[in-house]
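Single chain ahead, by itself, as structure tokens, in the form predicted on its own.
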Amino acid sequence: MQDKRPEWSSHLSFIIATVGSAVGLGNIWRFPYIMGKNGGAVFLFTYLLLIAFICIIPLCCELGLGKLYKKNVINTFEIISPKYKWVGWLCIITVTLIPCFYFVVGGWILNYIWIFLTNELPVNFANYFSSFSSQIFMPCFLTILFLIMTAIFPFRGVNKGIEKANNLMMPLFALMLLILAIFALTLPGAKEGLLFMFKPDFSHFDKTMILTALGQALFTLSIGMGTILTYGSYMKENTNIVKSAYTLIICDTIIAVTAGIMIFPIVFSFGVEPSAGASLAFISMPQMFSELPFASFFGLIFFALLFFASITSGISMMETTVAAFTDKFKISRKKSTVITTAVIALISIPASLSFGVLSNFKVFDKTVFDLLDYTTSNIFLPFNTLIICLIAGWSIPYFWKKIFGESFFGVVFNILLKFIVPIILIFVLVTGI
């Protein structure tokens, strides 16, 4: 157990770790195919507006709660009022359920790293992915392996584990992304891919697309699950919340857009449908890489990129639960990590099997994997964010002054936090449900 709350060793380490939390499969795997399914540029512009003017409010809110109370997500809401402790628990449920499907994808990534590393590339990736993901043993084994690899870092602690992991992995991630984006721009389909990304078609603009864009923004920024609050609780007292929040948003958006610049020129060069869905990363992209010169090299870089993205965000999700269990139940960090790992492993197995033996087991016409993905991204995250904003805005006297002082931004923040953002989130929730 820890007597003193750990702190980031520097502001740069805090920014890198928080960017590592936000930058994950949501940017590299999920963002491009969701943008492809929702009209490209019009989705991108909607997403940018939402993330810059709406999502900044709950992001600052969570950072502010973490910095103000210096507690885990459960204890934070319990301190505000014992009647709110269920909010902290709901965040923990959300942040524990997300890795249960997220780490299944992490297992797939490990498998693809292996086949590109050994140059044992299948002739048809569609058949290969269908055959592999429907197996019983290997996908489950790799899911658990990815889980254990992620759990090592919360197990070692904030500075020795989480901070060191992000300081190493994020620069490598950025370098790999830049290499692949530059390579993609040299392909024949680069112009069409960029037009798809940046020339809007407003026929795709509707409330479903807005819901999807906001859900993606909340998902990619890790808002509504207590992760930002937990990382905020390790901040130093002199850290500027607004600058930190916008730095996070700018870095996250640059990476998401660069991922699109990497993927869509390749997609258009090979005549692949940009709305190919989740299969884009595991069928279309590797198939296209296999037909290019230096296939193993570029394929390996792509899946190593996915690996770094998924493990840094996975670390932050696990840390949220680990920190809460450690403080709440007065147990060691190591024991808390083992418990968290066991819970995630237990639920992730049926999520993995939903591509095979459990594919016909459905709830609300969704497999276990799809149900976890949809409910957490489109219901839990917006609902949690709504409740957090309402509590901070209406139940903490002068919350905005405690965080921002008498600044103009503080006044605007208070109005948006109390009125505008909750109305938008209610609309999103009603539409989603």
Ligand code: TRP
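From a predicted model like this one, the values you see are computed outputs, not experimental measurements. Throughout, rigid core stands for the largest set of C-alpha atoms superposing within 1.5 Å between the two forms. Numbering follows the first chain given and starts at 1. First, how it differs from the form predicted together with the ligand.
Superposition on the rigid core between these two forms places the CA atom of A126 less than 2 Å from its counterpart. For F205, a C-alpha deviation of 2 angstroms or more is recorded between these two forms after rigid-core alignment.
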Second form
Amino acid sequence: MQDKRPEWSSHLSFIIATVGSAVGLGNIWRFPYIMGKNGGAVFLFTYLLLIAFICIIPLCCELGLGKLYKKNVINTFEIISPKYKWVGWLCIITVTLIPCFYFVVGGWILNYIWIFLTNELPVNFANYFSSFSSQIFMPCFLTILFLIMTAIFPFRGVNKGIEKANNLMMPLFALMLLILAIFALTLPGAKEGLLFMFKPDFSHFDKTMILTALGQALFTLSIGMGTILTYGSYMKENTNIVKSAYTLIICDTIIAVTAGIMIFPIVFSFGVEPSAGASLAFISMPQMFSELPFASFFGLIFFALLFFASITSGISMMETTVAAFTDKFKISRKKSTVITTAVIALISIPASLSFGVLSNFKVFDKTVFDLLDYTTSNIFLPFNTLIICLIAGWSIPYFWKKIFGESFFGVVFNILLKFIVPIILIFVLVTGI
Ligand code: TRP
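Given the form predicted on its own, state the structure of the form predicted together with the ligand.
Below is the whole assembly, all chains and molecules, this chain first.
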């Protein structure tokens, strides 16, 4: 049995859901650090230019394809031409592989929420994290738990599940981020932290910095996987694509910068080295929170923040696959969610075990977790984005007119779409590999 094609109940819900998809671990544990390390304000300025003039193009392409065809990612490319069927499948493979490592981190977040909730805090988080993540049972169990918690929402449907989850979690997320950022600014290291993040350093302005900014911008916008296309396919007929895309970019950037305003004052108040990724979120930050007067309160807020950020992104990843399987195999949304969940569960277990028993099992010199992370972010993401731009630019008659209109901006965007963005993406791909 096939369900009727859903639609967001309001424009605001659509924006909140896409922001929920875009705002994830990338905004909190990656952006602030690479901004601080790559020239501060100079990086921010470069990033803003790139995201506003370059990344906006694939973003509008995905939203536009969604609006134009109102289909899941596989059927969309199949309709454009049967010879592009593989593009849809490639997006599905990518977007199904990402949660396989992303949800392992989700499992760790659940564990940390638990320890801050029960106030059973270890003395040394570095030791604690390495001994916890290398266990067999608990991390796998929590990864699956996080997966099931995420799957509930696509299972319940677009309006009753996804929309409700985002409308509840994203405002909470914003509120908590604000509380933590304001608190961080009252700490003694606030000035030093802000200087680390914003102080312009022109010596970093080079090819590497531009590529880093571009890679981060692509990852944070969740493009290249058909996710934005799928969310776009539920939009209302009169939605303005370019406006929505800029709204998304502005919200995403404000949140990423605010995350930095929260993190670095804390980091510098405790005199630890600024860092990114797992060691920042699961070692330095909790260690510092555990030394503050209201340890469990602030620690809990921080991990709730990470939880909301990652689950709303996770929902959008799963929805992309669920929507595709539902239409493609003509099965119910519920059945499709169960299949997607099973596939992710199967691959995420070795990813979780790669911090323990499987740490020596390496393919191309990388553990399962690192391999999934590396190939999806550095190869699939820019490659899929490139193909999507080429198809939208060259294979769909008047695509740009339908999306951007015939104004001056429309013409500029068309040139960007057909020539400039593809060339840049090829460059990103070649250097990335
Ligand atoms: N944008 C997410 C983040 O910043 C990560 C991400 C990449 C993503 N691709 C995605 C999320 C596809 C959802 C769908 O963490």
